[in-house]
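One chain follows as structure tokens, the form predicted on its own.
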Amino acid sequence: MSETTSGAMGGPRHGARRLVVFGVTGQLGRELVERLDESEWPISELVGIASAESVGETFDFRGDDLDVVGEWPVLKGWDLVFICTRGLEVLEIVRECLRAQVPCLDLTGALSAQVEVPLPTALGEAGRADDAIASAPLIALPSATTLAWATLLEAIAGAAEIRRVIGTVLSSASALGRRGLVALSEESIALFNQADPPDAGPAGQGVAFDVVPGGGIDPTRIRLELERLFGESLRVDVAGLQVPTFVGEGTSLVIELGSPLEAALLESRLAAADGLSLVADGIGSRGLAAVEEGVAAPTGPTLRDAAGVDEVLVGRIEPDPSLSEGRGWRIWLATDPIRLTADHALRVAGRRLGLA
């Protein structure tokens, strides 16, 4: 490893901290980047690392165009390490900081399913914040999905027993990282166009004007995650649909109770939910009107309503006419699932850096 750190942005300042990204060029790296540039936080240096691949691109952080390395720093004497990136790597570079004795924050799920990281949800005076984040070695973040459920379930749990959550989810191109949003336009170009389609991108097959079962998620990382936060007795079933969309994910919910649940109780604990946002009935995605007098009108939240939005979206609430009344709820849910995590991980980050 290398003992330069290339993306020094001046000499350091009192209280200031120094970050090391790996995986800074892809999709996740990159926003939270973009949100560590829009904090109010006092970093004095910041270090991007990439694959080979990546080296001599350069990303923009407080007005400086800091170079992609593929050389790891000496990572001790760093406050601390976020891993946005994939592979066996993970694991390398999690050995690393337990020896330079470097705090590290992985949200590739590599730590996810190991009891004695914490796995930190909701923070916050209506989340359940563990104590254990000011001064952990190593903290897991959930994936998406399971952050976006556990924030909804955790505002059900309050009132009701849940018994079991069966959901489908919907995902779009950008869970397959940049490669997979080429990988869509390219597709999409080529069919308008009647030309021969580009070779398969990383879904393993077309997915322009397609759906594909099984896409965009790790069912059994979302179960393991689930059950490490509310508990074994608490039955989960997941499927995952690759969707031709190019931002934003999607969740047909079902959940079954241990009693009844009124629907206004319901929507009340979910209106007053940190991290959720309840949307009426009515238009749904931006600008979306429907076309002619007396149709009805689209009902969000849509994936387009949920770009760029660090919230849950929660819409749609039926109930579920296989249960009895109350004891079985329909919810949607719409998220950004990139924007999600990196807003994640600069919160869970602050409480371990004492910035938040």
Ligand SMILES: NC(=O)c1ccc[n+]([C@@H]2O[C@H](COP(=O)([O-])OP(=O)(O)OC[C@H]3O[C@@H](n4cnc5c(N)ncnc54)[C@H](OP(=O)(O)O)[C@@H]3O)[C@@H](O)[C@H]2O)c1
Given for the second form:
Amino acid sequence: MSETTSGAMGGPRHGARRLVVFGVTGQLGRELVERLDESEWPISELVGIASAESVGETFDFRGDDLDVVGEWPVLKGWDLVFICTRGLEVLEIVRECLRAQVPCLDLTGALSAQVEVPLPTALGEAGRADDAIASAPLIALPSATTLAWATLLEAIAGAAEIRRVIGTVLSSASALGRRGLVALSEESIALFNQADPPDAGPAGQGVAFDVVPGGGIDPTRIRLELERLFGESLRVDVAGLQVPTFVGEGTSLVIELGSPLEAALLESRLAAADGLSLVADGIGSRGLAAVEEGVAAPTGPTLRDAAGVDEVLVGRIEPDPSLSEGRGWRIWLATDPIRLTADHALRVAGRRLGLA
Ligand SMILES: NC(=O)c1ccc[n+]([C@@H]2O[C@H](COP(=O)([O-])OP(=O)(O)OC[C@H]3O[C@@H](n4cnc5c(N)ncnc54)[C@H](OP(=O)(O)O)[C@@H]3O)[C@@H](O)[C@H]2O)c1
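Could the form predicted together with the named molecule be given as well, to go with the form predicted on its own?
Every component of the complex follows; first up is the chain already shown.
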């Protein structure tokens, strides 16, 4: 560790916050810095940390070009640490935060199974997670998949008992980080040019124009997080597929209820829920249109529809014919997992810092 605070801007200002972002050069770190930039929070210092390979790079924050730092600053005295890295060092960062008594928001999933660490989802009107967020030394953010599913399930849970949830998650290359995007891009170019394929990326195998079963997400993490949030009586099954798209995540979710729920009531609850946006049947795909006259317009919401959107797009609400009427529903969700996670992190951080 060094005393360096390069990457900091301005000097200390009374009441202004000093923040640390681990993983600042990654997809999530960048998105988070953008959200912080847009916030009107008083921030006097921001340090962005990445691996040694990124030293020499810079990032923009409120008009200042800040250095990416390879060595950790002394954490004591900072107001909040965000962890957005990949790799094995997460628990070391967590231990250092505890030693320095700096609150830490983990966005990597490393702490999700620890029941003493709060796992806030949507911070509804009641703000029921507020007490824990205000005082806990560590806060874990659920995975983007859990965030999306939990927002939907919370909206339904008030109207009917949810017995079982079975989801198939379609993840894009960005689920495996910046290197995942580079791999899909380089492999696609090689395929178009009929050139030799490049070395495999983080998926450990070729991904261009292929579907990788079991890829993209961590089903165990999602199951554990949902059990923590909804109790062990909720039965959950999750399967993952990596599909050859660059961004976004889709889920085909089947929900089994303890009692019948009418379509109209289900739709009205979903339409009224914070964080969900119901996409009606019909043209749903932003920028896409039927290519031939007389051919049905494409329906959404697609993963492209969700890019850059901070809500969970919900569509294609269909009865599950294998269950009695109203007891089973199949619902499609499309999200921008990075945007969803960064926005949620900002909401939680705002509460912790007393700024939102
Ligand atoms: N991608 C998603 O959809 C998504 C959504 C929600 C949560 N998350 C979670 O967020 C985390 C980051 O995901 P991402 O997609 O942003 O990954 P990413 O693009 O691969 O970025 C990883 C970041 O971690 C940094 N890093 C790696 N090793 C490090 C080390 N030893 N010390 C300090 N920094 C190090 C990288 O720095 P270099 O650039 O120098 O390598 C980079 O800044 C993961 O834990 C992921 O599970 C991802």
